[in-house]
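Single chain ahead, written as structure tokens, the form predicted on its own.
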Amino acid sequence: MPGSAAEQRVRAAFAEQAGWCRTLGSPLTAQLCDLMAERPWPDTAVADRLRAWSGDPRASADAVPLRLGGGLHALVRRHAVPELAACYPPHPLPAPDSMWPPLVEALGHADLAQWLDGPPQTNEVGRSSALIAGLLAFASRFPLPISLMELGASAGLNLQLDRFRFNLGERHIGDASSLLQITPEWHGAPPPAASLEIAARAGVDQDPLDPALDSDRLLAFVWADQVQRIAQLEAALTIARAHPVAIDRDNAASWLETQLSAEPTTGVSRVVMHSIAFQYFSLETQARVEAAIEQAGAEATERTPLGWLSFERDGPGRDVYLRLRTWPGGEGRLLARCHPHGASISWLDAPAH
């Protein structure tokens, strides 16, 4: 398809995102991205911005396809584009030729352009099943109340994880009466049997969201045909509104340096966690986060231990890895290989190399 170099980069980003969406079980979003990659764009303000995109449109950078997909989903949820809504669940996925005309019409909607202004913001609570398994591994080594600190916390939903219910292989964890029941596909031995007490919880994000005010934005960025993820998020938002946690607006490194410089409370563990967030930090921020944790770890004791729990990709592949480091000692463990949304977890619990 002819076009400027910028347009070609954006089209390539849509094609790449279509592949990821297809792999991760969202045929609707994959088809939308295919159409944006292949068809001639209409003359609209949104299309003009896409043609002139000056940054890196790929998912690992500006995530332009996900920005547009979130905006389209938001319009559908608001009943603002009825013809396109007829292509979304609960309706069956139409053929590409049938979806393209209502998509073209939606691309001209006055409210769509604002969704290109900032990056997608998600708070994938499915990842909490891996995170709580990691906390159980930490608690089995240090059976103390935990002060939990999350980097890139978004709306702080995963800081509520002890208020969810999990079925992790043979292990049942959390509040049996919780609105949110999460059962990932589990492979391998169950996580350690340990008592888990969250004594304090805090988080940081460069642009934190409020579960009471920003729920529509969070829901819009979940792929519309993944109804289980939407239901999980709606339940988590309800829980978070009942148990508010303030998320600080700050750089992750600056915030963590302040948090870890405070005198630790004897008899309380501190755990720093993050999920699909570290890759979006600048190299300087990553280095400062690591240095702050290493420095605090060097001063940790059996009565003031420290943990670093990460749910992050190691490279370009689909899988995400759950890793844990603990101090005193700085021991590293590769705990699990996971689906990016937490839908499946293969428990490994081996020393990290």
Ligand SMILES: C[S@@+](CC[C@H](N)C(=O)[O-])C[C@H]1O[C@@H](n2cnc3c(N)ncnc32)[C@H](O)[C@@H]1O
Contents of the next structure:
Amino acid sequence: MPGSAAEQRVRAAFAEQAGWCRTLGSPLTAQLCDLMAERPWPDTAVADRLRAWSGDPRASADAVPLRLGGGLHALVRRHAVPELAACYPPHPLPAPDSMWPPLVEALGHADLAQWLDGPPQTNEVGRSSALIAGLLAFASRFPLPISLMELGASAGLNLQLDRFRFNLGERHIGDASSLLQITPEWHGAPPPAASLEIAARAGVDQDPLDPALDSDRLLAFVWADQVQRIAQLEAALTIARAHPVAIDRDNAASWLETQLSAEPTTGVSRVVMHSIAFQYFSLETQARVEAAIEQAGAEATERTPLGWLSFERDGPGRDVYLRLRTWPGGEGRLLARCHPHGASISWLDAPAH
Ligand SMILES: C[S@@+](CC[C@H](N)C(=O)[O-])C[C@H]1O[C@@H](n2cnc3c(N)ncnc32)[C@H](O)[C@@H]1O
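Next block: the form predicted together with this ligand, after the form predicted on its own:
What follows is the whole complex; the chain from before opens it.
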């Protein structure tokens, strides 16, 4: 395929993203990415932007395929591209040759280019099933009300987790009447039984989203054929709008240093949590977050305990690990291996080294 070096890099990013989408269960986005990787692009403003992309277009950097996929999904959701919409659910996925002409037409839509301006923004509430299991593990060790702090919280939807209902293997927890019922595929023993009281919740993001104002943007970045994730997100947005939690705009480390420097309340646990966020922090921010937690941990007592709950990738693989460290003591546990969106959870609860 001819084209500039930049175009070749963007095409390779689409091909790589197609593989990820196939692995993570979005045949529609995978096909869209394949088409963008393989077919000659039309002469549109969007295609010109792609041809001239100066940064790193891959998922690990500028995530250009996800920006474009989000923009196309947004156009579909607001009925701006009916022919492309006919290739999206609830309609069956057409053959690539049938999808390409409507995709070419959509690439010429005047509102699409703006989606290339910024990174994709997501808030995956499926991850809350792992996070709440981690909180149960913490609360079973320290049965106190919890002050919950989330780093890289996006719209703060996972800070609402005690307002959701979870079916975690044999363990059913949360609000049975909740609009949002989450049932991940659960493997292994159930998480520990414990009662959970979230006494306070706070979050930070360098670019926070507002569940009342940014719901269209958040929904657009969920892959269009993952209808259960979309339904879960819609339910979580409704709950968050009813129980607003302001997410502070700041760097995670600066914010956490301030939070943890405040005198802890006796009889309340503090838990710092993050999901698929740490990898996006600079190395300096990561080191400062760790140092702030270690320092606060060194001062923690049985009546002012501290937890560090992390749902993050260990390396380039697909799997994500749920880890918990607790103070006093600093003990670490590898709680679970998880699907990146929380769709399946293998409970391990093993010592971590
Ligand atoms: C992939 S999203 C995950 C959001 C949410 N934790 C979830 O699981 O759905 C990563 C989030 O981290 C935020 N982020 C990245 N670097 C940050 C930093 N240095 N300080 C604060 N937030 C940051 C991004 O703005 C983004 O909202």
